[in-house]
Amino acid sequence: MPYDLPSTLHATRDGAVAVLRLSRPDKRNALDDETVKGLRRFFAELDEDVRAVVLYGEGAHFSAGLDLGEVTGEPDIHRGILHSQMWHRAFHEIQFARVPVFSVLHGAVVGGGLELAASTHVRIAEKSAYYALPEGQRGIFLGGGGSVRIPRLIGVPLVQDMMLTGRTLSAEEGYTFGVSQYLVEEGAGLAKAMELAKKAAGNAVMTNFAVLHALPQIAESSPSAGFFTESLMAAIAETTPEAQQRLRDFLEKRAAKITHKKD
């Protein structure tokens, strides 16, 4: 794929799905500055025909978080603020990407790795995954947007517990608390993510846009503002040519009906 990426990232395509691999297994996919900047470029410059992205880590771990070598040296508050904001910009490109992003979580999903995962839309955890926020023990604080995103997934009290006491969560606990939406057997995460990503890639473009961009805004709005925004988004979505064709297909029995398949 024609992206200017560092050697720590590797991108491929499977039809409408772009697959991005964190490729720093010798460092447990710790995130250095070049990797974070590469993530930003990748999501900011997605090809127009990409309809979904799958993100996963090479080797035994998704990501062990921030490469601490990036924040050592002579203390500089201004530099620290700018460094955190650089991470914010990169993960903002993921959360507010043009297309849905699915992440495969296995092994360590720690610190900045959990911040990265929290910026994706659908998280599939393998049973080896474990979650931690060791910043409290390192004398630092969340800097990649985790203090905003992670409490929205699992709540402030649990984030406080993890940071104050060093508590880790197993894959099963993470699934229960809301870190991941799916929990699968070891080694099955990528296949499950590709299956889900291909389903999402088949949705109407405007509907996916509404789910990624309007829904979070509505959820955080006052009820009156949320209802009004919803009505505008509904009207926009249903009047697109793609939506009109899909509605005709359903009414004329060319579209599959919704059924529930038990696992």
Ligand code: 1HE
Contents of the next structure:
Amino acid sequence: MPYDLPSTLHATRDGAVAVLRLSRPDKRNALDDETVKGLRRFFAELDEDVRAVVLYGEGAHFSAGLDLGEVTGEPDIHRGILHSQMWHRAFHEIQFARVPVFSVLHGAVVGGGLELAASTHVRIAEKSAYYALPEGQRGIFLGGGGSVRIPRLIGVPLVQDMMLTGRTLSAEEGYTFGVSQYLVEEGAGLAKAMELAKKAAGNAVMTNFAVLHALPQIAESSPSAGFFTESLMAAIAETTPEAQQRLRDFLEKRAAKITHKKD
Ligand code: 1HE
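I have the form predicted alone already, so could you send the form predicted in complex with this ligand?
The complete assembly is shown below, putting the previous chain first.
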């Protein structure tokens, strides 16, 4: 793959799905500057034929968060702001990627690791996953967009509890409270993520675009602005040649029906 990635990131392809592995297990996939910049480049420069991404971590943990060695040294407020903004740009590339991003969570998903997970679209947790925001214990604060994204998943009160008291959430609690959309057995996360990513990769391109870019805007708009934007997006999507073909396929009985199968 053409990406210029640091040794802490490893990319492969499986058909239309790009698979990105956090690959720094000796440091529990702690995110240093090079890794964060590499994430930014990877998501900004996805090959045109990539239709979905799966992100997972090597070793026993998804990510121990910020590489704490990167914020020690001579105190410098301006440098601190720029550092946080560098994370923002990287995770922005993920949240607003051209294609959906599926993350597999296991072991520690803490601090910046949880911020990274929160910038992906679908989170698949294995039973070993646990979530923590130990910034209070370290004397720092969220810096990777977590104060914007994590409360939108689980609410301000729970984020405050985690940050004030050091409360950790189990994989089951995370699933119940909305951190992950899926909870699977240990070791089953990557296969599940690939299955889901391949499904998403098979959707109409314009619908996936609308889900990633229009839906979150609409959900945060006033209802009147949301209804109007939705009507525009609906008209744009349904008039694409791809949509017209897919609609004909259904009406002429060439497309699969929607059924419900219990897992
Ligand atoms: C690290 C980091 C790290 C491990 N930065 N080096 N994050 C934290 O506060 C979590 C800190 N980490 C831990 O609590 C534990 O390491 C784990 C529970 C994740 C894993 O425990 P364990 O027993 O498997 O590993 P370990 O022995 O603690 O760590 C292995 C090595 O990784 C060790 O280095 P070594 O040279 O002694 O082998 C650790 O020092 C190193 N390591 N985690 C640097 N985070 C944008 S703002 C975001 C703010 C935050 O992310 S705050 C949360 C920070």
